[in-house]
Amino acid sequence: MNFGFTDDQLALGATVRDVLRAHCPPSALRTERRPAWKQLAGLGFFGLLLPDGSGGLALSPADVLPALEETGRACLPGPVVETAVLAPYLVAHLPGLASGAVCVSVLPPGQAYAPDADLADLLVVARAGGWHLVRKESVRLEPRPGVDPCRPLFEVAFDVSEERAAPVGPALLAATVATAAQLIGVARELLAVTVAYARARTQFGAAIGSFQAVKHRLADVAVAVEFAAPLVHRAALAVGGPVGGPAGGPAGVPLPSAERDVSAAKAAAGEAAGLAARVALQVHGAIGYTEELDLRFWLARAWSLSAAYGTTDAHRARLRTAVLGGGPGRYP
């Protein structure tokens, strides 16, 4: 069996990255709250999820995964992962949606904060038994400090709102799935960068990057991202897509290994993009977080996504407990 990714979805990949090379370079990181989403719109990126009824494409979470490595790699800010594909799990019916018009934020369980929620039209807030939909004009806004410029927090607070009885799970699965991608690109895009300037920086009359401790450092963040990718394959094939689209399981059902398998994608996503920060960092040495600089958003993004939808101890935790506790087998 062949478990790489087909001809359309690398091809669907490679169209999103050409988009945001063009409309959304590292420049556009310091003026712009959403470059390129206009773009991404055009293309039909915010429908990939979307049932044929509600004006999308209908694609699995496998599908869009190179799509979305590239939204990490190009550190595109704004809500992607919520937008396109935690909503449409439960608001897949939502005007505008498809095309863009519509953003979508997230207060997920276990997080104190929302990010991007100041761009949303609607507000997502998981609660005990489901979830919890928030119109713009409902909510009140707070910022709070955070990590990433391009990712800020704000805490949430409203007095209306519209109960969904959907469940939790499959969505949350789904968005720490694509979450896992982002952190994939990002990692790839920060190992890319640091090569580059290893091969350009000399010292003693050498490219650092001939040196044997550089070498090695480089050699453990490509390793470390080359054996978290497949893990977020993995987890892509084991998540249900929404209702009314492909699945991992019969009717959008995830896979029993689903959360096992997620937990192990977020886990290993989130240590190669950590590795993969502190490895720039170092091989830049203090230029590196300088306000200058175009790499400290790649290195803030590296750490904000991998808090996001729970972090590595809580996945590793989550990962233990279902190796041990008799889950799934290995190959269900």
Given for the second form:
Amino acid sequence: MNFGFTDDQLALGATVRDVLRAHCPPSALRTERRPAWKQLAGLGFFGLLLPDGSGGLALSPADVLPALEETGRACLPGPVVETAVLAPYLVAHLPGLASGAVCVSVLPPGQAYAPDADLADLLVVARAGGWHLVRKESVRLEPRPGVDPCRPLFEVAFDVSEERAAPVGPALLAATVATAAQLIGVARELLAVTVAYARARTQFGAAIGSFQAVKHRLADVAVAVEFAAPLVHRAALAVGGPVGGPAGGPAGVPLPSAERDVSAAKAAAGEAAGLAARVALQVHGAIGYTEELDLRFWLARAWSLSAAYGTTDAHRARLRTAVLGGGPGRYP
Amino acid sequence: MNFGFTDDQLALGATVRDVLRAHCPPSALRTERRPAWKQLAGLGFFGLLLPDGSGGLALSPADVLPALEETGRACLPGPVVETAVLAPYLVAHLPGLASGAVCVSVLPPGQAYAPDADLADLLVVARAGGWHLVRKESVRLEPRPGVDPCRPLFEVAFDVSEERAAPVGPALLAATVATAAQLIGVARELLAVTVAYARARTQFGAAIGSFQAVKHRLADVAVAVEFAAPLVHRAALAVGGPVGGPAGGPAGVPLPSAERDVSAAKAAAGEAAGLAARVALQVHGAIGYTEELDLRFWLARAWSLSAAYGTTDAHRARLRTAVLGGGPGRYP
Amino acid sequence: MDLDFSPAERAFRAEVRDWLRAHVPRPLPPMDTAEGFAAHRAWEALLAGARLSVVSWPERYGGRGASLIDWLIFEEEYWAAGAPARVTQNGIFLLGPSLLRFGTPEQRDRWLPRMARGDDVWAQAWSEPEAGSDLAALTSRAEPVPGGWRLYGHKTWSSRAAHATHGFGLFRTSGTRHHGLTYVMFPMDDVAVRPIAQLDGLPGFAELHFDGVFAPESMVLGEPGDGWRIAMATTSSERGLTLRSPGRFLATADRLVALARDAGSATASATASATASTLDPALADRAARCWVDAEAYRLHTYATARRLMAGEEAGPEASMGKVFWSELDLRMHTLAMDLLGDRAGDTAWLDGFLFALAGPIYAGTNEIQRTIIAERVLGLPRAGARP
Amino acid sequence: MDLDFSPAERAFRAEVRDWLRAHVPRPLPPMDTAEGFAAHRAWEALLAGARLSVVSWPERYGGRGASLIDWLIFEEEYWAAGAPARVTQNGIFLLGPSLLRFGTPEQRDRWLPRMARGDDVWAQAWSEPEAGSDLAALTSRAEPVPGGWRLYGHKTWSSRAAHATHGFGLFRTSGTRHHGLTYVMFPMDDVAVRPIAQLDGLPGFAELHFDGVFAPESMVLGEPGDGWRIAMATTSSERGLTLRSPGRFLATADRLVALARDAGSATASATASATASTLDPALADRAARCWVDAEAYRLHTYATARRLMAGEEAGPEASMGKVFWSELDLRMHTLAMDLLGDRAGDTAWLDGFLFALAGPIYAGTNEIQRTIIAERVLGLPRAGARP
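Alongside the form predicted alone that was just displayed, please also present the structure of the form predicted together with the partner chain.
Following is the full complex, with the preceding chain placed first.
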């Protein structure tokens, strides 16, 4: 039993981190819709989960977790989770997916609007019992106001769609875990930025980070992130890899505990990021409330991703049923 | 509109406070079952809510709220609420009630055990739709372990009882508000004792009360108590006075909002006292955890009264229904 | 102790309610736009015409000399009616009370009626870049010149300054820390205003740059050097009753409960299950808690108003109210966001959420309030003190 | 990354589970009574006979040389089986690791096997009346005499000292603050022990009075004056893995969920309504949250164990674990109290609640842990530091 990332998994995360540092600096969030996507595509990022036969590396969600966390830490815009994680479960054979030439958005159940749908070549509309594939040319989009400037929302209408009977559950579970991993990255960056600010900013003659009230709130954020992350890691192990490719999938089917584990991960990651955002704003004071500071992008991402793929409350409600109803046990 | 206590109401509270300071010091909690009861009876305390014809003063629950808060502040043992508040609603004519010669205990719905039942001359067993009056000679008691050394619990059995068809609701509402008032008093005393300790105790070369972490937690307790108290005051106005006496009751029937207001009061007071207990223990450190310190009596009272006449959770659940279901409005 | 409104109080409530029902406009454009500013100013003039803009002020200045309880009733009705936010707020709630208390008769006659009608709209100029919560560290200064003062320096976080006609704030005339600060009013004409865009993209705040802006003698409030004392009286009212009357939070809580009910109905019809419990009870619990807490704040304020009407001063207890209402407001708006999910932007709740986030920060951060509560209400020692 | 136990790990789990199923006694009397102390000591001897009392220690001292992962598996099974609390805990979890790391071969051979069998039961003697959280302020002293040291002073909050055979703690031999403290083991025979009754009435703690108690040279751990460093290594293990393995909280969480389910069934039958939702969802939410948080603590510990097995040191991150488990434990027991209402005293949950209340206090208060996290994990400046 080795509940720690392998060197390969960490190396992939470090590579993505380096690319995002170089090509998705905070300034890019103000000007570009998909900064660093080309460079990520060049790395093979969009083929990581695709089967060998589709030009992919046939990795599992757990393998790419550190890399996904980095996309959250960098606040990377664009439908990353939808294209790199959800699509390989549903449309692995789609030409151009592995190369990053094709971009996918999704309208999950329970949500009103599809994020980044204007960038998408393909829209997945998930319904109970199956899903619809809608191509760009059949879609009519209406922009809707949302909290996150780098994750615009769209109301979706369409006349023509292709209905698919395959279950959409495993794909949504994987996308939910990927979103939880991004939330961990967002929370870590909010914590780091706020710690740096608290060291530099003085009030009443001392760095505000030397005040116990500030210290203890930041410590609470650190604890929340520290204990949310392992739940995300476990959930990634539980969801199983995409199995749609001709060469067969990498990691098989979800564990019986997958739904419970995913809800635990998403709720904990959303709450940790929400706490990190709250404390970041409080420590920054009024300056954190301005459009000039980059902080706002991470705040917005914490809020928008907390509501994506099931709100924290929805996942907490599922956990009540799963845990109190007597689901799969804890021990092997 | 004057949402503040009158001079008479405050004077009654001050009188009770003086009596309790003199006759219910913390040392009495270790040795006596009913300290200060005789002196309170001498003041007419047990007749405050009784009608004129029963030797009482026909006051309303709101009139006696400051006095009840003092019984909580002093951690006064014995079935005070049951004898002085609940009994006047149900057995106002009972000889000896006004003089304090008769002592009453109650087994409310949803609770397993009757507090202080061994002291009671009369036991009220509340059932749906009515209540039973059980006299001392018909009762068999079995002591049960509980959290509060000054509020012992008893399992109750009886063969003979007198069934009464009168509604027990108003009496239980009044007892619940009275308990909430005691919880406010308990919370205030816990706060005062802990502030005094934090001023005196030094660690790391300074009074621990000068540390921001200690200050801010105590400030949170102060805020919780400050905003729980008005809810208790409002609930006392809402429940209406006992109306059983031959001279007629003082304050009439409960307002339509009474059940909601009482649940709001009990939940808020229980949470404020619970927070005060938690912070008191944390600030005192290991010494707060010992039998030697008087603190433990107030901690135990905070816990035992929080669970009495409906746990905080039960009242929160009722509030969900009352508020979301659209009960009586807010404004006149 | 009672909660019974007098016949006069009930009549006043009925008058306010009826007038608002007849006159409250459809939602106005945001007051931080030029168009919205003008619309809000027109609304203030309409209110003033009915003598409802500053009901608690003396009649001489445009008010009704109403009691604090009447003012609370007005506020309850105002926000329950969905009436517009007050563009004159910094003037009528911050500067106004200070003018009434510390101003000369000439200053009161000159400024208060115009303020009450929205003819002048006042911006506050407290904070500076290096003096946010620590007001005593101010460095902007006023230099004496014949007939008045010239102002120099840099203020920030000035609410709605982009469109205001006048401003007021503290400027150093001598000394250090809280000694030698002077309370100055000034026209905005010569102030260089740089709007600061907020999370919602609108310039709710601005930076103010002073490079010799002239303020005549007659626009100094109180004695030169006495500014700290006057400002403390003002910020104490900012934290206390006047900035955040319960009415606003009561209205928010009532709308929140309605939103929660709707969410429950939507869920019930979506699941097509007649027996299913409609709203997630965890969400219902939070909604009920907010509703009750808004009620607690209202009741607490009634009690405070009575004490103030009996002649007591608003003391450091006001800090408890600031902590309570700001956290309640944030909890309410956070719950709305959780209820709405990705639909939040379709409603006014998103803007309200962004605004509520600032509540624990402005008017003295809640950390500072907790320290005030601990030291000045509870009597705990200052940092470093030995018993 | 995986969560797959190896065949050897699964076999070890099965062995432990089977042995416990066959041997775990009915609940023993409280270990703070003479009768309970003897019963717990007998249980330790039985455990040791199966080489299960200290599985991670070398075989030479009574262990199995098991990996940290195996130790975690042992703990999971131990607490899930409802086995007794460990009366030897202060010895095997606090002193033992220090002896293994800093002791001489003679000290290890002499003390560790006896500790593993429960022949010696060790009490810790850290705190003093004026030095609770601030260990560096200790004033108890050791004075050199021929062949050893004589101990003077007053210790307090010594767990289970009323019945222990030996003790260990820090005594000043020179210097001030954390310089000149020496780590001394001592027999309890000549120590004056005054039990301190706790909230539950049992003497879980004691005061220790030293008036020349003799400790031979051979009972000093490490060099004289080196006690602070050794103690820090010990308290770091107290905060870290060894004091509170996840197994204890996992077992509590599982029992809590069962309690919540029972409460739900009781409610359902009491209301005689087949369709009513059985348990208050707010309570269900808290139960599910505790269950998940216990799982998070377990997973986090697996990851930490892997890092330690790879040779990394347990750093200040251990403080995060302390804050997390102590608050989780208190949340779990508070929920149990809320579920049980006035029936709490009929169960073991009441004693557990009183014990859990001490969690945020002992082994370094959570306030101190948060400061450690902020300063040593996050790198925030110490109080008064200028950037």
